[in-house]
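Next up: a single chain in structure tokens, the form predicted alone.
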Amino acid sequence: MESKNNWKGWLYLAPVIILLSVFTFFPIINTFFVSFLKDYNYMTGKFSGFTLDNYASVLTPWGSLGGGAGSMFELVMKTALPNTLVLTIITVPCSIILSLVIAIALNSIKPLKKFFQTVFFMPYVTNAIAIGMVFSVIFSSDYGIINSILRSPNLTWITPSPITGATVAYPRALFAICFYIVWHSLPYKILIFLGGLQNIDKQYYEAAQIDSTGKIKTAWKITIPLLSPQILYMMITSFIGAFKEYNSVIGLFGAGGGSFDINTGPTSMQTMVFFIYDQVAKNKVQYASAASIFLFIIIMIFTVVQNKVSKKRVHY
């Protein structure tokens, strides 16, 4: 009897299946084949032949581009992949920990509570790259809140000073954009965080209130691991989102990514994603191609350590 109603299953799955091919399958396969394509031609489609000549101009300085000043190799290695790598490993962790105490600051809040979930969940419903021009109006040289309060009106965190002409640092450049990542993505993590810590048996509670458990051992020894897969489901989302950030770079820096003194770190903010679209901008998709199957494969292997990682600590 159920083999006679498969049909029916396949039935309902069958728009969800088209989709998936056209928008995801489909693209990731193209993406593959395009990578190793010679001269190829976005416009038109054609290419010369086959070649690993893509993959070696972006991750190797033996290309045909070769390595040099300006390079696809000195873009990605030097620039967008440090770049992300950094972004990913200070704004993930920073954010993760921030929300939760924030789900858990919210969830002890009786009064008000849900004007304060409100307020905390609005910045998640804005566009990101009007709250990026904010930002950058917040960091500015020279009107900026931020060098107000620091009293430093030729600090410079995203632009040159036009008044000195002082370059970016890229360690304030990178600060600047950490807490515009951060901020802009605590809210989606608070309300699945406060979801998790509703559905938390409050027994668990009750008996650590009766053993005079202080608040902070009963964070530790009940809310953590009941939330354990919240934070795991939290922690591969947000490395995976933190691998694709590029709202951010274009919202704070502008087209161009910006550009810092060299003395201090890579020439500017782009990230992997950023490289990616320069180049398809620029109708070199074949070296965009390479690029995003390198970066996806980054993420896979990020993603099977997390969660061979977390099989020992994540109680469901």
Second form
Amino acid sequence: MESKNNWKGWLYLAPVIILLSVFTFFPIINTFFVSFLKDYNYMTGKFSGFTLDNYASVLTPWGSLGGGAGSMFELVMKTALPNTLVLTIITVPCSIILSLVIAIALNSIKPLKKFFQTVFFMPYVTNAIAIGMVFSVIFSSDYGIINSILRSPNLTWITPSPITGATVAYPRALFAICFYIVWHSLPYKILIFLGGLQNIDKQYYEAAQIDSTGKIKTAWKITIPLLSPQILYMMITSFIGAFKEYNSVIGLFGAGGGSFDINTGPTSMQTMVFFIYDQVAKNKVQYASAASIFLFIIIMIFTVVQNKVSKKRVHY
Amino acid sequence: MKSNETFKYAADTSDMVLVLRGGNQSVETKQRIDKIVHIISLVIIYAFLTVMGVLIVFPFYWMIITSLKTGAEIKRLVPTFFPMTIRWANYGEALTRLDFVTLLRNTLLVGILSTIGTLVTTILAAFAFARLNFKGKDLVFTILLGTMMIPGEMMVISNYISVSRLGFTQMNNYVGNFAAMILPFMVSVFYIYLLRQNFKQIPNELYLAAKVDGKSDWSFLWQVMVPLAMPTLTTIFILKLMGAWNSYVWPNLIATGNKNVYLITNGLRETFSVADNVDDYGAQMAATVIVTVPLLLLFVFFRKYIMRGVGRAGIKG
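Other form of same protein, the form predicted in complex with its partner chain, not the form predicted alone:
The complete assembly is shown below, putting the previous chain first.
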């Protein structure tokens, strides 16, 4: 029976292995390969040799495409990479802290708990582009509700005002998209944290109660340490997710990624992944490949460092 | 022996004295203060959750009421929180401008075929990993899990090259276009992992009993394991369908501007640009309602399945 099962197992796995070989394993190797090709024509597969120029053009001003105004290097270093880093640094801590507080609050109530849980999960079951469009209407400069509440109709958040012609200041666009990203990422984090909280042994809280420990202190000394595995998991996955931010940009600022006043920061909200897909659509796949390998390396480094740093602080 | 004695003394509470930390407070005041603190903290918690809940729900609310407003009302300096005159025509306009029937047809075609494909490949692979014994099983499983860490962008680039060479991105090659949108999404490592866990929980005795009855692996899988794993399969079905409804990047690359093969999200983004004039907001929000409502309906009916699947591990889209 055992030996008969040997080929049978592979037979059952065949569809998965074939599909993964074609659409996953081969692409991983191929993308790496393409990123080193010189004069690559992706339709014919022809190339004239191997080169580091694709990386040089994307990451340094010394590549064959140069580093001047409007160059690929400028787009990556002045727009795509800074945007990606700023979005990550702002949205990851904000969404983790907020979702943690909400999860702890949810865990401490009984009536209406199910109701609130359902409400807080709603942003998860939405279309990122559709809700992004809703946010761009909410933040609209001339008739948006945010400007009405602030009583300052001239603030431009998403696009230049069609009436006054005022340009978009980068910090405001950044605020709008961070608000949206945090809104959109809360449900998943709350769900995971709540799952973790429900697994914490009630004994710890009973002990704290006998010692008449305050609520804040209980949360800080008991809940957070016992939840540290979930927090670490959330930090790593959110960092990876934030580095790959794309749909939110398309939803909020449109297929072009926005256009902002040059004196206020990057001129659009294009991210690294935005840049990569943009190059693919423009058929410049070798540059897209180089950028994606670069992004992969950054993500790897971040994940490893985070794992190392948090090793001392996580209690399993 | 000693611990036994301690226990005996502890049980004898007749001459024990209750010492309160609060010094001069009596038990009653202490209890009263505790109760007041408890009520105040409950009020704060509920107030906080309500404020956050309103922030969460507000975009949905604003989307719906804006979708029913007239252009003139949207332009009012003081916004109205309920439409003064309800304009259903926004929806008619949105449906025509989106070419909704085509988008829905394409999305359902891609969504259902890729979901069925995923279910079949997932069931077969999960069965092999959970029940069958063969050389290299653990190694293959580890490699599969390892692919989950590779960013999808790397696959997209190379897959785009492959399908372009096959002519699948060419205009009017409908079979090619749809094949390119479906085939890469007929397999999911995460769902294989999810279903394998579920299959493993099914007791081995059932398998052995079926063997004794002379049942083949194949019929055991489809007649016993699949029905038992229905909840997990439903979760996969729903999440996968939602994934097709929300997919944007890949279909956008394949369609290369041909509106006839757009999926719903591409159609939505292409039809309404951000800089549209304000008169357009009504129709634009009607379109976003049309795209959002099916998802919310799925959530209402399959809440348990969705939350369980999502809670298991990280999957987006």
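Positions refer to the first chain, counted from 1. Bear in mind that the values here come from a model prediction, so they are computed numbers and not experimental data. What we label the rigid core is the largest C-alpha set whose atoms superpose within 1.5 Å from one form to the other.
Core-superposed comparison between these two forms: CA of residue 17 displaced by 2 Å or more.
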